[in-house]
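Next comes just one chain, in structure tokens: the form predicted alone.
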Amino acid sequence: MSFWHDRALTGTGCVFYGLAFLFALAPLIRRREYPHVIFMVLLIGGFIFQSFGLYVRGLEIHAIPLSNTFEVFQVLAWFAVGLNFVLRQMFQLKLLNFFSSGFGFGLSLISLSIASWDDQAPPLELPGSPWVGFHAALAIFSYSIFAVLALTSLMYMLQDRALKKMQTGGLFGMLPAIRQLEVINTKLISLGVSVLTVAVAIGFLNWLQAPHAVGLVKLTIALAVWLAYLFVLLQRRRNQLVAQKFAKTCLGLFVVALVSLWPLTQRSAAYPEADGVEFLDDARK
């Protein structure tokens, strides 16, 4: 395999992530703040990397890289890295940095080890129908919003242990405070719903289009996990969903949201011609 094909070149972003996280974790571990030039060469690396190698998938299938579980999973990854970027600079979180690594390490090696991730199913192909391309990218984008809001959900819960047991320095001294955190996270999930649910209604509208190409067991689970969402932001609204709850809820339904992207993206085989409808909107299953 050469070193520009797009596997190798995101094996080495996820490399360069597993470096980073593992950069930082040492000194951490013994209370102690990493150099943070080193780590981030390191992470940028791995970010550069990455896009390459969805940027050659992309010009190797000639459509968005959006057509397996092994793609899905690589660009929510390369979404929530570069999420963190932004976020990072926005609300200063330190710390943000460092888990967005493991996630992006962790995600990423998932997709590379399973091989039968990579199928070779049909490209979303955007030509035919362009709104279903759009309805898949912005869903993607929504969940890596998820995937950062439970970075931060898992700031939160070390936080408020740290506070309960008074301890101080290393990671604790370099988490933000903890009413930041409740702040941000209530603003992270009502993006993250706002964005899925102009992807559920453009969905809504392919489907109106072609609804026998939607299967039952898809659309309940993609509806599903919009309306769990949808749920935990109004509880947070009203103030029936705080503080740790709140934090774990976010936690745990991400990991729920996580697992249900490999149902999504499943497909019973390889078609002869890609129609712009395939990308979890299949009911030919």
The other form holds:
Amino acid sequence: MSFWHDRALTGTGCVFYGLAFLFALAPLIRRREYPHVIFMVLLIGGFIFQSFGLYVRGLEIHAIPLSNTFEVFQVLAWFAVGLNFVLRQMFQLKLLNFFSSGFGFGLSLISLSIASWDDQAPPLELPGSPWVGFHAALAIFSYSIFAVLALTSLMYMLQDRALKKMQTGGLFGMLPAIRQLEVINTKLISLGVSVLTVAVAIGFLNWLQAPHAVGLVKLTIALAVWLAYLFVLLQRRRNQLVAQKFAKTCLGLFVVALVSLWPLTQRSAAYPEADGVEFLDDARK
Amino acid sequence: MPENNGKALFVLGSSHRTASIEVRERLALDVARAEQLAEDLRSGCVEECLILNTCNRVEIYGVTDEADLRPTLLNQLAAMHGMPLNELENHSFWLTGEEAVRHAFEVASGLDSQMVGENEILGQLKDAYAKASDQQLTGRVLNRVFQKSFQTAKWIRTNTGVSKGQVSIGNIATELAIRVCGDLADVNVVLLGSGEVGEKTTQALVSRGAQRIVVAARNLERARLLAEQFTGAVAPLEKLPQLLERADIIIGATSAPQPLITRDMLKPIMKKRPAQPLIAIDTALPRDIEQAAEDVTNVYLYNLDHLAQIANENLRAREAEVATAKQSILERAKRLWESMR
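Form predicted together with its partner chain structure, per the form predicted alone context:
So here's everything in the complex, that chain up top.
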């Protein structure tokens, strides 16, 4: 199956996400509720198309597709939208799916728009060792948790601003309560940091086996993002970073983490494409 | 000045339309001072007198045969409040004759209220009238004007949509509390004082699931009676710092002349509970909570002006109804005034 087919499927998913987002946005601007059934049909449709697209792409490499920036962004959007379905049910969060549709659409559109992100070169280290793939999948999953945290932080900031500016109706009336968002944000950062810590630990073990498989820049960026989230979590636990400041930090940090994905998914210039596999194979001997 | 058998009907007032909340705080009269003022006016050159004294307005309705009573009254009020005369002039209004009748009708109908269409003002006006009538401060003119204003208010409420789906301070406060706290079942509500608006706001919170209510007041006997309504507890005002440490919702409803909760008092308390937001609804005037307290992290403070602003935003859909009601009031006021001349 050609790449065109999986791009078409993920592209269709992107269109559905966009339709769902715009379908809900129009009534919200007019301070009205949007028809949830139609919105959910569009959002679930987008998720299904994206899932198929990633499945077809995964068949090509016999693994979760995380070998270039396009795939990383697609998987991140997919994880985040999927996670939002669960959290929406768990916490009865109105509007979370609306924000996730916008997030899924935005991330998917960017990744589809930049053709160079989806080069057709053979995938990097991933098939070399299941642990490398597991590390990458866990890391992206933790990023998707941080993505949801960024969305709930955005909701917090909107609700906080609306309450301070005395805005009512439409979107503002449907946003979750400040107290509920604070609790959810705290749980999400704990979960995200836990998952990322496991991912970093596995990555560290992989790196010990093949230290030159990962460049210094990548290593530094990956560790910096992990340390930054760990620091924010500790500050939150010590009640040093709460409320609006915490929400702003989480949102800002995610933007940084998202930008850092680009260098993280670039191939290391110092190594030929198949080196990672060879090093890992060597390490296993 | 339009005259009625040589006597002129007038109203001198200050309300949310002419004065900011800060000025209204300074102009607020307690019950004793309002009664004293009415007596003084009645024994002076005012033949009939009624003082409407609510949290949002102080209005003196009167009948006099003096040619120009306004400067005398303004001077008297300025001296009473220790306020410069020109400042008082800037924040007050003076209406006579038919305009004064129309104003009384609009006040009774809730059209002049900060929260357009509210019902509470009619009750407050009826109370003020009953009190003035009992003290024989009213006479033929004011009796007619106010009895007609009550009828007009009833007609407006029955025949126009002004009061339909009415938004009250209690409902607005409850919606805000839900947006801050979520489910109200496990929140701690502290009601300061026993003011009527505060009581209604607490009732609205209870009707939406709030269960833990503490009434804090100086007069513990009155507080106990109020707390029984909500199956709540009672505490003296001296325990306010301890109550604030656990409170999720504070409702200010005392008649204290100075704020009970200040920014400096709240800041260290909120530091002890940084992740627990506090919503403070101040229904008192003079205010119970210093405005600067809104700068404290995680504190959401709303005073009467804020609540009215939200309510009126919700009421904008009823502007056509308000226009119909105002037209009707204009015609009725004209008819009454002409019949009285």
